[in-house]
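This document opens with one chain alone, in structure tokens, the form predicted on its own.
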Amino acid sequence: MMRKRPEPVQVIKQRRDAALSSLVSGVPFIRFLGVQIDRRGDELTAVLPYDDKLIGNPMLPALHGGATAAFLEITAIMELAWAGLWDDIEGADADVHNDDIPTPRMPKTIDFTVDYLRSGLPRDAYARAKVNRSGRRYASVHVEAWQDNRSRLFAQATGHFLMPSREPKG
């Protein structure tokens, strides 16, 4: 029995990047805020590049709490969507091409609680999410955001999401 020859790593990376790009470009609010998603393997880091429009109080100046909350929520939703998409592009039946990458239905927010730990400075911000639980109908995600120092968080959040139903493969 012949084993299937593995794909070249560049083909796999292109497929992953195309899937992530498709996922991010499908949400206009992500483009409005300028959020970028950096992928390393299956790990995502969201980047919120500094922009004057993100400042809430010009006297401090500090990032607006709404921009911070939106950044954290985007990070959580992208992590959940990416985790769901990962099985489709990396699974046993991953014989897909860039044109065949499915566009996932996005999770819907049930609740989202943000802890503002310190003022967000007028600098680039970074965030990573960790899925604590993900089932067929419900998911719980924890998100942390920092700026210059990963160990000095400026905000963290916990969100609960209603997962979209997965259509059976047929």
The other form holds:
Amino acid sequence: MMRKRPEPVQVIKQRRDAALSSLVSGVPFIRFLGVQIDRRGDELTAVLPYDDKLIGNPMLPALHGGATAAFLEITAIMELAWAGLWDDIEGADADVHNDDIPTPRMPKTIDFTVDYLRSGLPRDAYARAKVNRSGRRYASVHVEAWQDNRSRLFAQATGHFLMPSREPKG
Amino acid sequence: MTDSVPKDTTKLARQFIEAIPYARELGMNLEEISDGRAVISMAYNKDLIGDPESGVIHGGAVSALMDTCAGAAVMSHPETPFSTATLDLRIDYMRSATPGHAITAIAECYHVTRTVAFVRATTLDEDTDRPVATATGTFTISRGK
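Starting from the form predicted on its own, produce the coordinates for the form predicted in complex with the partner chain.
First the chain shown before, then all remaining chains and molecules of the complex.
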């Protein structure tokens, strides 16, 4: 048995980054909020750079609960879509080259529960999602968001998502 | 029982809601507010699209509308001394909002204790028989010092 020669690192990076950017750049609302997504290997961290338009209570000032909820929901959906893409481009039976990255399939939110732990400061915010269960039809995802200090979360959320139907492989 | 008199809180709440940067940015419009009930509409806007293929707006935009509307309902409640913050908000998405149409949220503060307000909200589009989403939330009641 001959093992396949590993691809050069630049080729892999380029393909992963292209897949991620095709996922993120296609959604107007992500651009509107200004959310960026960092990647290390397959781990994603969403970043919400601070902007005055995100304020919900001008007197404190604090981030709008709706902006925080959106940031968490975006992070959860991107994590799920990314996990699907990852299997397509890096999985055991994937045969993908840099020029044919599959179109991402977007999960749909069924329900989303946000827990506001402390008020969001006028600073950059970060979030990471964990897929706790991903079945053929449904997925359950948990998201945590923080500012400055990873161990002091300012919000967390759990949601259920309807997975897009997979076309049979042909 | 006496008729409910429009409270100062209602006027203050209206001024406050209309000054929220994020609500303005998303194009929210306060339609009604009084005694623990609020109605806020949001016009369709291409910037809010979450699914580029269908043009359906992002769940995060619907969340913002319901969070704001629920918060407004709390602030306008006669028992609320003005300030509030969201503790918890659960949103159920029943169906996609129709692309191109405005959506409207109606929120009602159905129970208030000394420290917490409990709120329900519903979001509708032009098909008012089938909700787009519903939410239940708890909000803090800040009594100050």
